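Just the one chain here, the form predicted on its own, laid out as structure tokens.
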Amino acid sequence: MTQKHLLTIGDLSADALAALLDDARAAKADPAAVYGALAGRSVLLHFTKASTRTRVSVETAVARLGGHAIFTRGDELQLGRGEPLADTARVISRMCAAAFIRTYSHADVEGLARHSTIPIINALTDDHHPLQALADLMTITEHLGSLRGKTLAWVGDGNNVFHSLAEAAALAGMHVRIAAPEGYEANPAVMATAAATAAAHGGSVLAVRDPALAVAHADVVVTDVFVSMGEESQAEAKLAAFRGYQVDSALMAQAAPTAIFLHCLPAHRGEEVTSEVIDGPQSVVWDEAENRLHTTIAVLRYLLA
């Protein structure tokens, strides 16, 4: 059997996505029921990028499954001294049940997966963030029910978080709209794939410039920081380009009355979102953050089944 990995949402079928979300809700409802799946086994967490939610959720997920998490930074493996990806993959495959990789280059997780006999899980690269997308969809189902036919509006940078969320929402049959300024659009290949996937499942994908047009009557409004990790030198230019893209109360008022607000965190209050929105009654960001734990448990159970 070919080893299953989770490098992008594209590694999942619509049925697998639905099953993962169901299992995550079950794990949340009864945490004790999942204990033991990783008893006596170790899971590697290799992070070359800083993290709060991803690290805490993965380590907690491994503990709840009865396993042991091994955390390493970029300079703590021989990868940092030039060991080939293939050699590292072969070694960790002999010792661990799975590996979470959080790094810059998406090619690195692909390289590890090619030579690994254990599941490799993308815990964030510059191109994709599938774990966040799963938590987002779980949160939407908790508050709004069925995903199919719902409209999700993204306001801001067409970045790695958006790429995975668009792919997941499309697979679930949602309508996805993104409002991004010129020069900060999502990857065209990702958009094309998401559009084709959405069409096959009763949804759609649309890119616009005007945030109000994207948000109009939307069921879900999502944003992310305008200046991501590693982009600090671009801060002045990016903040200038994103003027008018802040999610504030006036913009939220354009969405459906029952709309919810999502943000993967950390948030820069006063830049991409105002405090009155992220701390307001439509915000479900704390549920969203918690659900990173439950969807990670579901991912591990799915990949190790």
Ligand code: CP
The other form holds:
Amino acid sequence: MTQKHLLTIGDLSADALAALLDDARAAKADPAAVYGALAGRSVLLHFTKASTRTRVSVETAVARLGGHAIFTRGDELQLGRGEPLADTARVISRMCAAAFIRTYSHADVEGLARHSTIPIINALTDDHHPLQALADLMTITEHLGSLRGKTLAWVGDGNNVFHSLAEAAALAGMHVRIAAPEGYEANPAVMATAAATAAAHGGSVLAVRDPALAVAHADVVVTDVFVSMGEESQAEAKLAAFRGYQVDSALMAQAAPTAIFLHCLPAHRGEEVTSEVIDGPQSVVWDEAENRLHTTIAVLRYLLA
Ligand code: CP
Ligand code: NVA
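Please show me the structure of the same protein in the form predicted in complex with phosphoric acid mono(formamide)ester (CP), now that we have looked at it in the form predicted on its own.
Everything in the complex follows now, all chains and molecules, and the chain you saw is the first one.
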């Protein structure tokens, strides 16, 4: 049997995605029911980038399952001093039940997964953030009742968080629209895969330039920071390129009256979103953040089953 991993949403079938979201809802409703799945076992978290939600949700998920989390920063494993990925993968596979990796290069998590006999879970790379997408779909379902046929508008950078959200929304049969400025569009290969997946499940994927076009009558409006981790040196150029891509009340007014606003956080009020929107009545960002915990519990249960 090949080892299951969660490197991208592409590792999940539509049925697995639906089952995982159901399990997350069950774990949220009855936290005590999941205790014990990781009793006596440890889970590695190796993060070379900062994190609040992902670290706290994964460590809490492991505790709720009765396991022990080992957190290491980039310079704390021998990997940071040149020990090969393959050797690291073999060693952690002998000791841990699973490993969550947050780093820059997506190829690094693929390399670890290739040599691991335990599940490797992508806790964010420059290209994908599957754990975030699962929490986002759970949150949309909680607030709108269902996913299939709903329209999700993304305003901003077409990178990691968008890639995974587009793939997950497509698998759930949603209509995905992205408005990104020139030079910051989503990866064309991800767009093609998401479009094919959406078509197979009754949804669609559309890229536009104008935020108002993306947001028109949408059920969900989503954005992310304009300057991602690792892009600090491009901050000035990116902030200039994204002028006109802020989610403000005027833009939200063009979405459906019942539309909800999502943001993976951390947020920069006054840049990608105004305080009025993120702290306003349509924002569900705190439910979204909490759901990182419940979906991570479901991911661990799914991968360790
Ligand atoms: N949304 C998210 O992944 O947040 P952190 O960077 O705080 O983990
Ligand atoms: N796009 C952001 C997401 C952080 C959770 C980044 O990569 O920094």
